[in-house]
Each structure stands twice: as C-alpha cells, then as structure tokens.
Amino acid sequence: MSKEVTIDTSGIYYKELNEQINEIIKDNPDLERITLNNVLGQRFIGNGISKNNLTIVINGIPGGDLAMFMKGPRVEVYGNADHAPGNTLDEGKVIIHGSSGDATGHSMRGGSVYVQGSVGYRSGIHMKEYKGKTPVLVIGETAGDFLGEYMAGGIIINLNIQSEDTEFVKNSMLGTGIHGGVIYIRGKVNESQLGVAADIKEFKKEDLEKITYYIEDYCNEFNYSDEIKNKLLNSNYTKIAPISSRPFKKLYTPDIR
C-alpha cells in the first residue's frame, strides 16, 4: 500500500485520468498524496472525492470544474486553472499558484479556494452556506465583473494586492442579485459599480476580525512576507452585502399586506 503516488498525465484523456485516480484511492486506503505531472486541460480532477488527509498536487493547468463536489482533500495547483475550480465544493481546500477562469468558486457550499493571481467573470456566483459550513473564496489580484453574483452565503475577499487601498477597483456589477453572504474588497468601490440588490455597508472592527484568519492563512499558503501580511491586515476594505435577504420578492410574490 502506497502513501504517495505520482502520475504522468501526458496524453491521458480526462475520463481515463479520473478513473485512474479513483482506483488508486480505492486501492490505497492510507494514501496521503497524489502528484499529477504534465496536466494540460484534463477536466473534473478531484470530482466527488471524499477523503480527509489527502493532498492532490497538480503540476500544470487543470481543465474546468476542478475539485467539483469534493469533500475533504487539499488540492494544490502549480499553474493556472480553467473555469469553475471549486464548483459546489463541500469541504476541503483548493490552492492555485496562478490565476483561474470564469466562475471560480461557483456554488461553493463549504471549504475554501485561494487564488494567488486573478479570477475571471462571475466568480463566487451562487456561493451558499450549507449545514453550518461557510465557503470562503480569497482572490489575490483582480476579479472580473459580476463578482459574487446571486451570492446566498459565504465570504469573498478580493485583496487586490497589486493596487493601493486608496484606489477604486475597476470591476463592475459587483454582487448582482446578492441575497446572502458578504464581499470584502481591498480598495474603494463606487456605488455605480454595484449590481442590483448590492449595498455598501460600514466596514467595522468585527469585519476585520472575521477576515483576519483567512488573510493570514492565505499569506501563509503563498509564503508572503510579514510585511505584506501586515499591509493587507491594515488596509482599507469596502464591505458589500445584500440590501435584503429577498431583493426580488416583488417580482415573484404579490404584496398582499
């Protein structure tokens, strides 16, 4: 029984690769680490895997829906990731040493996704809290438009490390349709950049306390210096939250009061 397995994924079709990964996990109950080399676009890596104390290391660029429905493992990507990493993630951690595509963190209901670089459009869409779990998406650099769209729960932290906290961010339609959860953006946001149902709230001491653990953990994962960590912890953040828990109520339910 092996505790560590390495697979050269060159030329392996995504279905065959995922079947191979599942067989290895099944045959090695004490498995602690799988290393995938030369990954180039294979989809669904980690899909549905339910196993604690397992690390999946990906050297290359995984395809869409990385770690979808995953419960427990840690996935670490040394490269960029395609669309929707962390789709409906239940438990576990996804660390991306690069950037990721559209819909990063799509429908997360637990666990965490840390992206060192930037993310595409509609990241954090439909994140939600499930059975006491709080999903967390932390983005190191920029995010595309519609960040946190239709968000129902969880936490998004957009650090904008490459910018000063006195600058206005460039993305728009922030929090469109949000009805739960919260978005924290390092820097300034104009009300014109908000989507329907989103509102700028006061960033309070308890908000800083809420995000401090995740910022520190993020910095530790990417080996950032104490100087950068302290800079992020002592920055100005804009808090975006829902106007109400049912912002579109009148569109679907007549007011009979």
Contents of the next structure:
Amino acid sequence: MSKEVTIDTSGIYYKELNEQINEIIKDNPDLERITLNNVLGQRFIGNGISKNNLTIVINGIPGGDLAMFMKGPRVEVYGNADHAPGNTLDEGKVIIHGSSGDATGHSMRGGSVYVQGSVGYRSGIHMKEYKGKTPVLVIGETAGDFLGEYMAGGIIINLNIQSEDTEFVKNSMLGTGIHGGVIYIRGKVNESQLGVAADIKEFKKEDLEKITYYIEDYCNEFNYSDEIKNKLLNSNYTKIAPISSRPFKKLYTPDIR
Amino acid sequence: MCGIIGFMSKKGRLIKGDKIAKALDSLRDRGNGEGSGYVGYGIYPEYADKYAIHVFIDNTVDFPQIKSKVEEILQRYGIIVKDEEIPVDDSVIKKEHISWRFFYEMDEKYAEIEEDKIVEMVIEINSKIDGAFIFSSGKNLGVFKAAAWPDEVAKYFKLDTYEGYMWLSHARYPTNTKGWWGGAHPFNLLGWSVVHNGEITSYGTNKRYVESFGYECNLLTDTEVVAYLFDLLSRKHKLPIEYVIGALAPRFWKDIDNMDDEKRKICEAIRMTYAGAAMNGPFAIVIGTNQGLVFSNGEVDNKNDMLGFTDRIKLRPLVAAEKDDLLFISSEEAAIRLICPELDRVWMPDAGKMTIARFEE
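The structure above corresponds to the form predicted alone; please provide the structure of the form predicted in complex with its partner chain.
First the chain shown before, then all remaining chains and molecules of the complex.
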C-alpha cells in the first residue's frame, strides 16, 4: 500500500499503461500521487478515473484525450499536450505547463483545464454546464480560431498574456454556434471576428467578479508574480456570449406537436 | 485519422530510413494497417540524374509479359540504364506485387519536354497496362509503400538500407475507398510526393479539372489528385508556390475583401482562375516538392523542399518543429520527439498557410 507510485512509461503502449494505472489505483486505496515519467504520445491518460485526492504528474508529451471522462483527480503535465485534453471532463483539474492541441477542453461538463501556453483550433468546443457543474478553460497565450464553437455552457478565459489588452486578438470565428456559456478574452475583438450566433456583450463588474477567482488560481498554479496577477485583473476584457439560446431555430422545421 | 510525419535536413545531411520508420510506427494508432508508406529524397546518389521509376507489377504468372509491356513504353522515349527488383524481405508481408525499379534516362531529343513525357508515360502505363502501375517517378528519390502496418512496410522494403536528406511518411486509415498497395501514401509524380490526412470532398471537381489537362486518376483514392494539381499549377503553369497554396486552400471571400488592393486582385484572380483546383474538406497535407519551385518574390529553389499545409478551418492536426538543421512536420508532436527528444522550437502552423523547409545555401 503506497501513497506514491512512479512509473517509467518509456515504450509502454497506451492501453497497457492505462490498465497499469487502473490496477495501481485499485491496489492502493490511499494513493495520492502517480508520477509518469518519459511519457511520449500515450493517449487517454487518466481516462475515466474516478477518485479525489489523487494527483497524476505527467513528465513528457501525453497523447490525445488526456483526462477524458475523468472525475476528481488533478493532472499536471510538464510538457505539451496533444488534441482534446479534458475531453468530457466531469470533475478535477488539468494543469498543462506547456501548450495543447486542437479541441482543448472538448465537451467539458465540469472541472477545469488551465493551459500555460497556447491552444489549437476549436478549443472549448461543445463545453456545457451540467446540473451544478460549470467547466472552466483558462488559456494563457493565444487560441486558434473557432474558440468556444457550439458552446452550450461554462467559462472560457483567454488571457493573451504576451500581448497588450489594447490590441485586437488574432483569432476569428469566435464562438461559432454558441448558445450558452461565456468567453472572456483579454484584448479587443472586432465584430467581424465573431462566428455566427456570437455577440459582444458589455464586460461588467459581475463579470470581473466571476473570473477573478480563476485568474488568481491560474496565477498561483503557474507561480506568476503578483505584478502579473494584478495586470491580468486590471485588464480590459471582451465578453462574448450567445445572441440567443437557440440561434439556429429558423433552420429547423417548426415544431408540429 | 491517418498519421503523417516528415523531416528534412536543411543542410542536405543524409539520414537513414530507420528513423522515419520508428517515428511513423509510433503513429500506428492513427492508421489501421491497411496502408503505410515512405518516400526518401536523395536515396539514389549513384543514379542521381536518372529517373528512378518504381513499378508495382502483379505477382502472377503474367509477370514477365506485364514487365515487358512496361519496358516497351519506357524504351520508346529513352533507355533503361539499370533495372532490378527492389530488395524486399517477403517474410514480413505477402508479396502481392513485385516492386521493380528502373533507372531511366530520357532521349536527348526530348530534353525540352522531358518531364511532360515522363508524366505522359506514367499515365499511359497506369491506365493502359493491366497489372502494372508506377508509384514513383522522380530523380534521386523513391517511394516504398504497401497495404500493411508502418513497421512491416519498413522491414519489407529494408528501409534502413537507404539514406536520404528528406523523408515523408504516412500511416493510412482508409475511409471512403479500400486499402490496397496503390492506395497507400505517398503519391508521387516526378519530384512531387504527397501524404495526406483527411478527405478531399471536392475530389470530383478536382478530378474533372486535372483530367481536362490530360491527367488520369487511377488509384481509387482522393489524394492522388493533389499530386496532379501540384504538378499542373506549379510545374506546368509556373505559379509561385504561395499562389499554388492560395489556389488549393483559397482565402475566404470575407478575408479577401479586407485585403489591400494589389493582394485582393491577386487573390480574386486565383480564386476565379483556379476554382476547379480549390480543395474542400478536412485535410492536412505534407508535400515533397519538385526541383524548380518558384516563389512570389522571384526566387527559384533548385532543390527539393518540404511543405505542409492544412485546410482553411483546420479540421486536421499539423505540428511543426525545428532542431538545428532539421525541420519536422507531423500529426503529433510525440512522433517527432521520439526521434528527436530535444527540439529548438515547436509550433502549430496556422490553418491554410504553408510551412516550408528549404535548403540553406
């Protein structure tokens, strides 16, 4: 019975690795920390693990769908993640000390994903809220196009730390098809950068209150100085939210019931 | 799905084929064992100025007849300097086709239209000779592919016995058409080699477009047309490479409207002139290029380059990385790190824009 286990994952196929992790969790009910060294491309790490007070440390480059369906654990990645980390995450926290690929935070319905660097295209796609759960995706640097595509709930915060809050961001098709949830972007957004169904709303005091906790928490996770934290908290944000909860209503046949 | 990885030494350093095979094998889950392939540039230094023609010939009793039909067409325009079976280890996979290579020299009288003649012969052999098709026809390069897993194809063709300065590879997950040897990537014509992850949903339009210029699509898969589009736009029409990419993955009209006058006129002209070449659907493509690539600033590259690009709305992944003289393009960063753990720079290229590796002079 151990509290900490370390695995050298060199050359271990993803399926075996994930089976091994599940066995370890089963055999060690008091387990608090699994460290995976030399991770290189193994997919689905943390997939479906339902356990609180467990930290999974990943040293290396995990493959796609990291922490998929996960409920509870904290995952820390020291490296870049591939596509869709946090896919359908239920509870827990994914901290990526690097960048991540397309569709980061895909279909999250709870928990949080913090990315220190940039994320690929379609991040936050299909994020949704579920009962009392609100998923949160915080992006340190830039995001690819289609951020928050078909978003149905939750919060995306794109900090664009490297640029000034007076600059226009580069991404376009922001919030295409969004019908719930909210996207906060540090910096300016032109109407032409919005996707269909997305709207720019006034960034109010309650919005700042809503994101303050996450910005503070994000800065603590990545050890950012108070100076950076204050800069982020005192920045201008653009709030993007849905035009309506059913933007494509007109495209469907009328309800004939 | 589908997995892609390619790399190039910008200094022309020769690297053994086992490296690319190792990297591609790590992407095996992006394929399904129904097609894997490699292309190495610079692998035939002894015959560097000859066309290296790789042909699959059916492994049946008709083999000698089919082979002599191929020879007959080749000998019409030039001479076969050397020919032999490509060495294979047939304990790895079933030898469905015999892979034959011809080192070929075109008759001097065709010097002006040499490449056109090669294209013509490739089309003729692939469409007219039953049981034979050419899958590689460039100089100092060679494609090796089969309907099997990445490691099997590498072992079968003894990839570790070749050295090249640029390698492209692909693990296939066939979706719309069956997996077979000819359907595996890369697709090659002259110096162009194409590997592709995704679907060209505009295939019908693109096929009809290249067919109107005499190309014939015989390989039962969408990617083939990309090689012909490149040959047509870049080699035949001599479009600068930036405009070729602009034709295949055109800028959106709404973006064109916001451009300055000169750029807008060029983009409009390309969209209108090359409407039949515009590719739709999800794709990430990496291409080994022909000699004589032209750039819009007037520069001409006389060596092979490697370039990668995705569809405009980025429905497929593409990662690029650099380490010293090496430039990598892949579907996943992990595949790059497997063969080069320490990288100077890793980035995800913007959708619809090309990333290019060129030789350093």
